[in-house]
Amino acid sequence: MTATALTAGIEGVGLWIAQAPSWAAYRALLAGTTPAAETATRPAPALLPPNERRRAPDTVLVALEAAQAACADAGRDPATLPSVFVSTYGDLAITEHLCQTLATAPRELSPTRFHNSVHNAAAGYWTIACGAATPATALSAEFAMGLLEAMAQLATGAPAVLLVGYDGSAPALLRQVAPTDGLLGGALVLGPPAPGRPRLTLSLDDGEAPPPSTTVAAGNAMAPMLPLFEALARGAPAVVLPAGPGRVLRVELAHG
């Protein structure tokens, strides 16, 4: 049985980071050329109205942002897309505050920060924000599973997938079990491989990824899909994403 190689095309990127909002800003930090004035402490995805902004957690807002900005980038609908969010840990700090409520108030836990702690918080929101009634995964994973997810969809007869990987700060207890730092999100809109657009293959491989060597988002538990992105804005031919524990997944670039 021969394996079918799984190809797309790219058709719009997101990104999000404090030192780097934007993929333009990503890329001209990439390049150097960073003004002073590109950086941030919180996203503001515009698809929310100011009070879920105000309530949502940090981790919903910077995948929503993410997500938009791939969407805008692909001059696609969100409202049409089935979607995929990946997200090592989910929101650490509201499952941290759940625990240490539950140990010694169990009778004021908050239903709020009950709905915000699901691991397919930023899915909902997202799907609920744009009106889409399209399928949304979300998956407690790395983001080349979550890359897997995507091709798999769009090899079974979706015309284009969004993809969202995701994670933010463990507090302090969970960070003994779950560390990871900062904000992270960067999303790709997915679609059938076409001239001008840049496209990938993937092969799933024995093996280790190496470290990602990026400067920004070190600490984050989603920083090992950088790579993919930095690549991406290089326009380097190849890169290898973690993918479970000796496997990794090979990711070739072909750019226009």
Contents of the next structure:
Amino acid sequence: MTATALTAGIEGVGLWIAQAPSWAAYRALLAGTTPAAETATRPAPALLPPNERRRAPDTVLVALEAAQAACADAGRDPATLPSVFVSTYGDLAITEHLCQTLATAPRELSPTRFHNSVHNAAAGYWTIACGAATPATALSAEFAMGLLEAMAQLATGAPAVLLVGYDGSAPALLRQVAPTDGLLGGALVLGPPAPGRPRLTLSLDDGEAPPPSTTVAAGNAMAPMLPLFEALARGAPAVVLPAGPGRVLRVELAHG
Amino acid sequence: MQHALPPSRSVPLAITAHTATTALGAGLHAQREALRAGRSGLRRNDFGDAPRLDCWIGRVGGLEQAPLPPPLADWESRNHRLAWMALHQDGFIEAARAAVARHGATRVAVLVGTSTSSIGETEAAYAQQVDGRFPEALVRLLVHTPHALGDFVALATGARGPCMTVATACSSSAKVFALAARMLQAGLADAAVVGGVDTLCGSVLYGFNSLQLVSDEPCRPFDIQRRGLSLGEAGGFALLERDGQARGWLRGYGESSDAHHMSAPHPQGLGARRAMADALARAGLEPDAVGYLNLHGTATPANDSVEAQAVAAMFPETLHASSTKGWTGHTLGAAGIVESVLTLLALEDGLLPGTLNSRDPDPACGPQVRFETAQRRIDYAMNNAFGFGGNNCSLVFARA
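Now the other one: the form predicted together with its partner chain, given that the block above is the form predicted alone.
After this comes the whole thing, all chains and molecules, with the earlier chain placed first.
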């Protein structure tokens, strides 16, 4: 077997960046019609109780905000969906806190910070907040890999899948080794292709993806996913995402 | 809570090579010998600088004297040294490269699990910072993201198919089998190198200590007197293909979420039961077909009583179930692959491990939880791996 093409319908989209804290705001931004007031500093997913919202890491908040918006857009009950969360670094503010504490007073490590340090923190908070007993997968990889895993789940029996890509900001010291800036979360609910619904078809190929031309969240490690969201917003027919050294994921789009 | 229909039966996948390197030694022979002899790999904590936590650890010997070859110097880390060592046991890397040659590099996926990857090097960078800068030698390393492990294994094996690092804490390298099964079924790859590597580091020793889950004695899973876990490090790999000279078969997988708490299991073990039930459904098997179950069995008070009750509710008394963590320690993100390999050895050898160090069973244990090692030929076996975030995975394997 060599040829590989997988098709899915896009049931819902969610997005959060400071300059455009919703999918609608992002589309307006691309169209040049953003009201100046439409910016935000920290996502506040309604799904989390206020005290958890205060304590949760920023990366968890942005992932949950995008995920919840995508499920609402799809009209899907979040508790019914298996989920795939992709992040390059997880929460680097927690990584820094852990490493600084280990360097100075290791026995004072906070148990809450420790359990929040797992790469599947966002996936864990998500399943707890919406009561989803469904499988949750957390990947450190390119967004294209999360897209492949979500499509593989659809191809093997899942009725619909939630896919979330997110990364946060590196504290100053970590920026030397883990370059990522700002807060970015994007989510898709993928299901079977259906009339009147945008559709994507994937194929893997050799090649190099063009550098993302995004003007927003450009320094974020998950920014390479934005060309897909931009293509969806603009009604573009295709987009190419990086998929490993010398490999690309070609995404053809049909807009309903 | 939602409960979907049980999954339909999945196509078995051939496991054409596998290997594990743990505190018991490098490669399958060392694992077999220690299991047979009842010899634990745990030792008093001698990891890192004093003062150290008063606990026992499962440390892999010889990593300090095993630098990566010069062309891979930019990947230097304890985790990648262990990955490299594990890849070179039992002819695994040759088998992986042969699969790359046979199927084509872009048709071989790399799906590996870890919880902390090379964070030990990031910890060292913080410890050695000068004037708000990391030492240059540590800055240039390609190790400061969890996905470094996936990239490293892809480079080492020459595979250029989909490459993902699964990081769902202690279920990570069990879930890679599920990802591989999907990827092959969906036609995205023709073979998959799966596995996992996790190494001892400050984050996990002091992190689990902060949760008061680390025992001051060698861990005693399912014992009424158990006082917590012993942390270990390990690496292991398996090669999955649709067919070929199988050493064993992956017959089914089940994944679930507890939807309960970030670091405590669901009190009734609902997530664990769902993972085990889905794995059996995909395997097309009834519970009484399973001859051996390698339990997650961390020796923490909560995990073991919840898991024992879930097992007692699902399986007949004849099941031989045990935790092997008294041999290896809890190897976290590598637990899934290590215990899958030990499960495959139980299928190959008919040697069903007991639960090392444990003497007085917790009353929560049903007759399934065995402390004594037994010799019996079996056809099917299961492995459980449960992680923080309430992330569960169960796998069913069959004898070749």
